[in-house]
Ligand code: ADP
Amino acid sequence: MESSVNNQQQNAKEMGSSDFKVGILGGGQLGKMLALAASNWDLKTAILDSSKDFPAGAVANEFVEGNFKDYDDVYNFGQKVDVLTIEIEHVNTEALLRLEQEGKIVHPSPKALDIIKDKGLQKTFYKEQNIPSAPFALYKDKMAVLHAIESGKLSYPFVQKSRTAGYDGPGVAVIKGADYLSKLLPGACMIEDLVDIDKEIAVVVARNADGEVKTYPSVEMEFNPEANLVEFLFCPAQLTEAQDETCQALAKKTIEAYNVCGLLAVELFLTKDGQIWVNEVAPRTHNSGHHTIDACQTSQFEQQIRAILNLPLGSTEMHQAAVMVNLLGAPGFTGPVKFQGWKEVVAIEGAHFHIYGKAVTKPFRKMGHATVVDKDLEKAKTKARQILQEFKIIS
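Structure of the chain above on its own, please, the form predicted alone.
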């Protein structure tokens, strides 16, 4: 660990050199915003993904077309950069492990990624680390789930999650009774009790190689019931002081347990009976931290750069209250992007728009986000709901 830290400190000292390069696996909107943050410091970025037409292709200094799930593509890409990080966890970790063994700085660690990208391993990890989480069971496939129901070992209602590759709605099925069995997902899965949730909370936490840890203020999430995606995010979350302290402490405990350098978005459940459980995590910048660009002293994207370079972490203090609204593709439209109501919503005071640059819209596809800042959280909520109502992304 000491040699890794020393190497990282040396790289941080050299980051101003013209040939220093940050490598990012993934060229979507997170890669775009991460590259934009790096460019503020004149840091050069290289991105690996399958098409330069993706959002990050317009802003990265170098875009390598390839597959971040392919061993050779990831290994060869990693050889060309000084520090390697991610915008998506579903990457080839075998290549990352080899690069790390050869002295390349890789954050987050491949070992942590292997746990996090398998929801079954995640839940087992929380149990081993005494991190509170919902009760669960693991099944090898859909037939095993059906057999458990028939034998009485599993009862309704429950939530099924694919162990790998599932996120943002896909990969999650809520099974309330026998009439819902057609929604069961194929493949290895995890089953959780259907928790009686009062609120869904998230805390983005950062950690560098020196062990410095900083958390952002807790946020409260409101989901689109049809797409199972975050529709609104409110910050600060409406929690008691004790509840907020518990959320913040759990986020710190979780990132330290994983030994992650970079960011960890920790999603939590506040149950109706007052318990706070870790739901799952993402080892990268996250939808639940987008508001930090406009509402905090340091954005989550700059914070990831600071963390992976082992620089002092930036202040996470908020300027004002904030509401983030995801701008999703309108239902019934697939094709080239058109905006409806753009002139009206950009006139809203305190609203900041971030359009990702995806060429094709699809129903409920994340096409951008808007953050409304205001001294009064309720006023910010009203403006955010106005944006959702008046602005449509169609084709």
Given for the second form:
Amino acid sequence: MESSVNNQQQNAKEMGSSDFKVGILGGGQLGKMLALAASNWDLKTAILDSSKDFPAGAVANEFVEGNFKDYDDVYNFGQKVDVLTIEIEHVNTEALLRLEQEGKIVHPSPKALDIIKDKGLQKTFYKEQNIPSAPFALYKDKMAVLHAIESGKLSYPFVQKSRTAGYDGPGVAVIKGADYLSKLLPGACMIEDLVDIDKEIAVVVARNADGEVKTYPSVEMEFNPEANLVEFLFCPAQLTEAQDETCQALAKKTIEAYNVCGLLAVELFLTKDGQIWVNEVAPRTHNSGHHTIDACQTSQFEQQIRAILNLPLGSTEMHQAAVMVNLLGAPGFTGPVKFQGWKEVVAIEGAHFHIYGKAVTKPFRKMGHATVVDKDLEKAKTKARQILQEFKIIS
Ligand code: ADP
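Could the form predicted in complex with this ligand be given as well, to go with the form predicted alone?
Okay, now the whole complex, with that chain kicking things off.
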């Protein structure tokens, strides 16, 4: 039913007519790469975000300065486009809901966004849908958490996650014992068991309105053992066949449960005792899908366009193994961007650079990413480490 309505609406102004316009909420790097993919098909893009100086400003056909969290800004922007999508989930969903009720094609659905934006609702949803995830409980504030500890209902260690902090501040606190209580976050929260993680995996999955679903190969995070920070992502993940099948099947089950058209990046934990749990999802393109630009038949950005326009999904097959590194602002530098070591790293065979075009660098700010493709995953990892050592973004 829903898909036939969408088809009718889409036929009103077909893709391929010169004024067909895809609206994107958010003008950061994901919006930029999405607009670039749209431009390959000569699809016009309009982007809503607070400044045209953001990465997508340089490539969108139209950039509307406004706030994607504001009802009127989103509603008015939505009127001007044929299909509306996102590059960030923290948008005004009331306006999206009204646009949808008025017949606008909006993907992903505002209903799914409302669940995903709230980590408490997200976890409750997994429980209801029988999607395995770490045990959890919801608390209305810090006091309620402290009371639960005092009364013995909650014991250490645990992980506290802000229900709605999103990108605005620290959203996760690991509370290993009473000494860590000063780290407790304010506001409504979700408390989860501290998981004994063996591996962190992500699967990007796409779905269109006809119900076609395709997953990308599973991606694994490689941690730097000294810093305990993600050093890079690599694909294919080093999993047993059975583990991989479970990750892929969970990603499919999750996008179907949400009834999302577009993309869903599904983050998973493999526990040391052999469980596979969904950690959280993002209903859009994702860091764990960046390598698809250079390593797969169809990039995640083109796939989002295909999915929201209800076109056949593209092949997700990989040509070669891939390693993706984020290119972060070097510590100690804030200001206009300068590259150090650029000539050396662009000489590396199989390395592909994507510089987002942010005007100012700050310590650890995501300024770009590089993907190294190679038939041999270990060689790609070595080259990725070389990039991290030799290339610096300074000011
Ligand atoms: P964010 O929205 O900030 O990305 P995540 O839920 O992905 O929050 O958590 C960030 C990281 O914290 C994860 O990648 C993982 O390394 C760690 N983490 C999150 N939840 C748990 C948990 N329940 N147990 C152990 N580690 C966790």
